[in-house]
Structures are given as structure tokens and as C-alpha cells.
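Let's start with one chain on its own, the form predicted alone, as C-alpha cells.
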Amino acid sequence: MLPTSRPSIGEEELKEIKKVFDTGWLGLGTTVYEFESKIKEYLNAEHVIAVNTGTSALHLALDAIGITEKDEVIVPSLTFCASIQVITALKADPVFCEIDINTLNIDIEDVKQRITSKTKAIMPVHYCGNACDMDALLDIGRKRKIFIIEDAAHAFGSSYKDKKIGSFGDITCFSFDPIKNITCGEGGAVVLSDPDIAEKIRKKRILGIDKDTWHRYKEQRSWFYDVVTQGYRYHMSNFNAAIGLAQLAKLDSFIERKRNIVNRYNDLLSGLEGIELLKWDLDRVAPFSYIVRILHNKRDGAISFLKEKGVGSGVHYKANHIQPYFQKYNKPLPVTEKVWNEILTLPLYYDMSDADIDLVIKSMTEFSKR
């Protein structure tokens, strides 16, 4: 069964992990700082703070800008539930907004209608790796004094116009979990330009302590530290950063191969009966996933048909405003509800063979003719 996604890992990652083992320092240390430095260089960013998950990155970002009880954060409903959980964890209120049916990215005009005096942040999601309209979002943020916290879990390596996602804007949060554009095994990063917020996040990622363990041990009084703010155990380990360093060296080849796969899918699935493709900006996107819309209430049938052919598929994601835990925030979102019943994720990963790609295309073609 072809999976929808799979990491590409090998001897290079093992070699970097061995270097960490040889030092005997597995936690937060020099390998993490090297990983942060490499990301900073790649993105041309001011501050990069590596953490243990993309969810932690979002939580730290919202916490550091002061999101608290009864504040509102505008967020698309069609996203992984982590985007919503970090809002409710701070006792703030998620305000669900609509998406563009052609890209699955945040609908700017709908966002404008949902802003109130309680709105403290907007959290766009760069779906499948395609960038949202950041000019429009940042303009809203400047005029209304609202933070734009980018959920870029899908978009490491993508660009908006001629700027890398993470190289501009307020705060950008990345995920490096097992299936993202690069993996650390588990991991994430917060990227931003504001030095004061960056310093808050650095302290908060390691329990609010003024100095992390590595820097304490370099000094004479290694046992001495001050807890200066509310914090969490969200730091990245050297072990995970080592995997990320090896993956960073492969990123360009990952992007090129996945762009080629998306191009082939787009060429050969375009025009099939009952199947709608998303709009792609392949010159600027680092593709994370490949999603189509199956029309006429046949999505679930497509999942079963593909399974019979040995092709895995999925649905990313169930709309959050209809999730049981978020019912108190439920408001009608007709576009999102339509899309959630149609979207289908097809296999997309670096190590797919040409034969794998042909199997997906052949199976989808056969399904469209039923």
C-alpha cells in the first residue's frame, strides 16, 4: 500500500546522530544552536528558536505576545487540530474563518468580517505549502494592531513572491515532524525579527529559566538559575537537531522531486470527470501534500477504490468547527463544510518511484470513469 507520505532518511542522519552520541550531550546544546543557525541562514531570518514540536512553536508564539483569556484568534477551521488547541490552551477563543476553495488558504475578505475589538491575532495556514496572501494579512495587522502568527507547518522552503516564508512578517512557526518537508523526528521552530519577543520565547521554551543547561554548565555556578517567567519544557534536543541538520542538506532535492511529482499529477489528472485540482504556484512552493477535491459526494468511494488498487489516501483535515470539543465556537462555514466533504490527499513524498506515481494516476483515472 502506497502511503500518503513518508520521510526520506538514511545514513546521513545516522552519521549526525552518532556525532551527538559521541559528545554524550543529548539535550539542548551546540547541535541545536547549529541547527538554528543553519535555518537562520537559509531563511535570511533574524531569530530562530528550535523547539520540540510545531505545536509547541505555535503555543509559545501566542503566549509570548500575551494571548490570554477571552482574547480572540482568527484561524481557518480547515487545519490540523493543533492550531486550535494552542489557542484554547491559553483560554482564548478561536474564531473560525472561511477558506478559498481553489487554494484551501485563508479567505482574506471573510477574515475582515470577523475582526472585533477582542481580536489579538490572526493565524493563517499555508496549506499544502502554498503561501497565503501575506501582503493583505500584514496590511490588516498593521492597520488593526493585530499580530499575524503564520502556521507554516506545511511550508518550510516555500516562498511568498520573492521572499522565503519565515524571512518577513511577525512570527512564523514551522513543524519538523516525521512527514514534514524536513524532519527532526519531532521538532519545530519559531522564526521572528522582534528581539524582545524572541528572548521571551527562548526563556519560555526551557521552563522560564534565564539560562539553559548548556550555558549554565559553561559557567562556574552551574547549579544556579533564576525562573523569570511562565515556561514549558519545549526545547529541542541535540538528538533531534542532528537529524534536522542532515535533512537541511537534502532540502533542495526534496523540493525539486516533489515539484516534479506535483507537475505530473497536475498534467495527467487535469480534466478528469468529477475531480477538481487545487491552484498551485509551483515556482515558489515547497510542496507538502497533494490534495484534490472529489465532487458529487464520491470522496469516500474514492478512498475505498484507491485502497483496492494499493494506493493509500486520506483526508486532511476534518473541519475543526464541527469537532466535538470545539462546538461552542461553531458557526456556519459553508465553503469549509463543502470542501471538507470533498478533499482527498494522494501520495506525495520524495522517495516515490515513477511507477508509484503512474499507479496513482492510473487509479485516479479509472475511478473518474466509473
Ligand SMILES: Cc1ncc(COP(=O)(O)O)c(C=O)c1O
The other form holds:
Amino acid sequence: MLPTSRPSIGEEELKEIKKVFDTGWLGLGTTVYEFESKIKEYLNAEHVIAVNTGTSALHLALDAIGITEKDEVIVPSLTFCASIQVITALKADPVFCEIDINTLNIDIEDVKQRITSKTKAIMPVHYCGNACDMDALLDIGRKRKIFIIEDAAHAFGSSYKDKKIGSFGDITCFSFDPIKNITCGEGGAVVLSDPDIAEKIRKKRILGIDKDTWHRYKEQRSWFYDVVTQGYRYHMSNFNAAIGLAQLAKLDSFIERKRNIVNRYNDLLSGLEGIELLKWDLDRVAPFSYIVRILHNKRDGAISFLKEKGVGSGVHYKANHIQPYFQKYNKPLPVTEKVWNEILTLPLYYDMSDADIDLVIKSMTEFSKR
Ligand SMILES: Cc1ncc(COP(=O)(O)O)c(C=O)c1O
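Show the other one: the form predicted together with the named molecule, since we just had the form predicted alone.
Shown next: the complete complex, the earlier chain at its head.
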């Protein structure tokens, strides 16, 4: 069965991991700093703080800008539940908003309707890697004094206009979990330009401790440290950073191959009866996943049909406003409710062979003719 996604990992990652083993320092240390500095260079960003998951990156970003139980955060309902859990973890209220049916990205006009005096942040999600309308969002943010916290879990390597995502917004959060554009095994990063917020996040990622472990222990093995703020044990380890370093070196080839696959899917699936494609910004996107919409209430049938053909598929994601735990925040969202019953994720990963791609296209074509 073809999976929907799979990391491309091998000897290069093992070589980097071995280097860390040889130093005997597995936790936060020089490999993490090297990974951060390589990302900084790649994105042309000011501050990069590597953490243990994309979820921690989002949590730290919201915590560092001072989100509390008095605040509201506008977020699309169609996203991974991590985007919402980090808001409720801080006791703030998620305000679910609509998406654009063509891109699954945040609907700017709908966002505007949901802003109140309690809105402290908006969290756009760059779906499948395609960038949201960042000019419009940053403009709203500047005018209304609202932070734009980008959930860029899908978009490491993507650009908006001629700038890399992460190089120009307020705060951008990436995920390096096993299936993301690059993986660290598990990992994430917060990227931003504000030095004060960056300093807060650096402390918060390691239990609010003022100096990081490397400096504490390496220099003079001092036992002294100050805890200066609420913090979490969210730092990245050298071990995970080692995997990330090997992956970063492969990112350009990952992007090129996955763009080619998306291009091929777009060419050969377009016009099939009952199947709608998303709008892709192919020159700028680092494609994370390939999602189509299956019309006429046939999505679940498509999943079973594809399975019989040996093609795995999935649904990313169930809308959050209908999740049991988030019922308190449930408001009708007609576009999202329609779309989440139609979306189908098809296989997309670097190591797919041409025969794998053909099997997906052939199976989808047969399904559309049934
Ligand atoms: C949109 C979105 N946000 C946040 C996350 C959380 O990232 P992580 O799995 O690294 O915690 C994910 C991961 O799937 C995601 O897809």
C-alpha cells in the first residue's frame, strides 16, 4: 500500500547522528545551534529557536506574546488540532474562521468580521505549503495591533511573493515532525525578528532558565542558574538537530521532486468528473501534501476504492469546531463544513517512483469514471 507520506532518510542522517553520539552530548548543544544558524541563513531570518515539536513552537510563540485567558485568537477550524490546543492550553479562546475553498487558506474577509477588542493574535495556516495572503494579514495586524502568528508547519521552504516564509512576518512556527518538508525525527522552530520576544522564547524553551545548559555546564560546570519566567522543557536535542542538518542539505531536491509530482497530478487529474483540484502557487511552494476535493458525497467511497488499488489516502483534517473538546467554541462555518467532508489527501513524498505516481493517477481516473 502506498502511504500518503514518508520521510526520505538514509546514510547521511545516520552519519550526522553518529557525530553527536561521538561527542557524548545528546541534549541541547552545538548541533542545535548549528542547525539554528543554517536555518537562519536559509531563510534570511533574524532569530531561529529550535524546539522539540511544531506544537511547542506555537505554544511558546503565544505564551511569549502574553496570550492569557482574557484573549481571543482567530484560527481556521480546518487545521491540525495542535493549532487549537496551544490556544486553549493558555486558557485563551480560539475563534474559528473560514477558509478559501480554492486554497484551504484563511479567508481574510471572514477574519475581519471576527475581530473584537479581545483579539490578540491571528494564526494563519499555510495549507499544503501554499502561502496565505500575508500582505493582507500583516496589514490587519499593524492597523489593529494584533500579532500574526504563522502556523507554517506545512511550509518550510515555501515563499510568499519573493520572500521565504519566516523571513518577514511577526512570528513563524515550523514543524519538523516525521512527515514534514524536512524532518528532525520530531522537531520545530520559532522564527522571528523581535529580539526581546526571541530572548523570552529562548528562556521559555528550557524551563524559564536564564542560561542554556551548554553554557552552564561546559564553561565551568557551574551549578548556578536562575529561573526567571514560566517555561517548558521544549528544547531541541543535538540528536534531533543532527537529523535536521542532513535533511536541510537535501531540501532543494525534495522541493524540486515534489513540485514535479504536484505538477503531474495537476495535469492529469484536472478535468476528472467529480474531482476539484486546489489552486497551487507552484513556483513558490515547497509542497507538503496533495489534497483534492471529492464532490457529490463520495469522499469516503474514494478512500475505500483507492485502498483496493493499493493507494493509501487520508483526510487532513477533521474540522476542529466540531471536535468534542472544542464544542464551547463551535459556531456554524458553512464553507469549512462542506470542505472537510470533501477533502482527500493523496500520496506525496520524495521517494515516490514514477510508477507509484502513475498508479495514483490511474486509480483516481478509474474512480472518477465509476
Ligand atoms: C498545521 C499544523 N500545525 C501544527 C502541527 C504540529 O506540529 P508537530 O507535529 O511538530 O507538533 C502540525 C503537524 O502535523 C500541523 O500540520
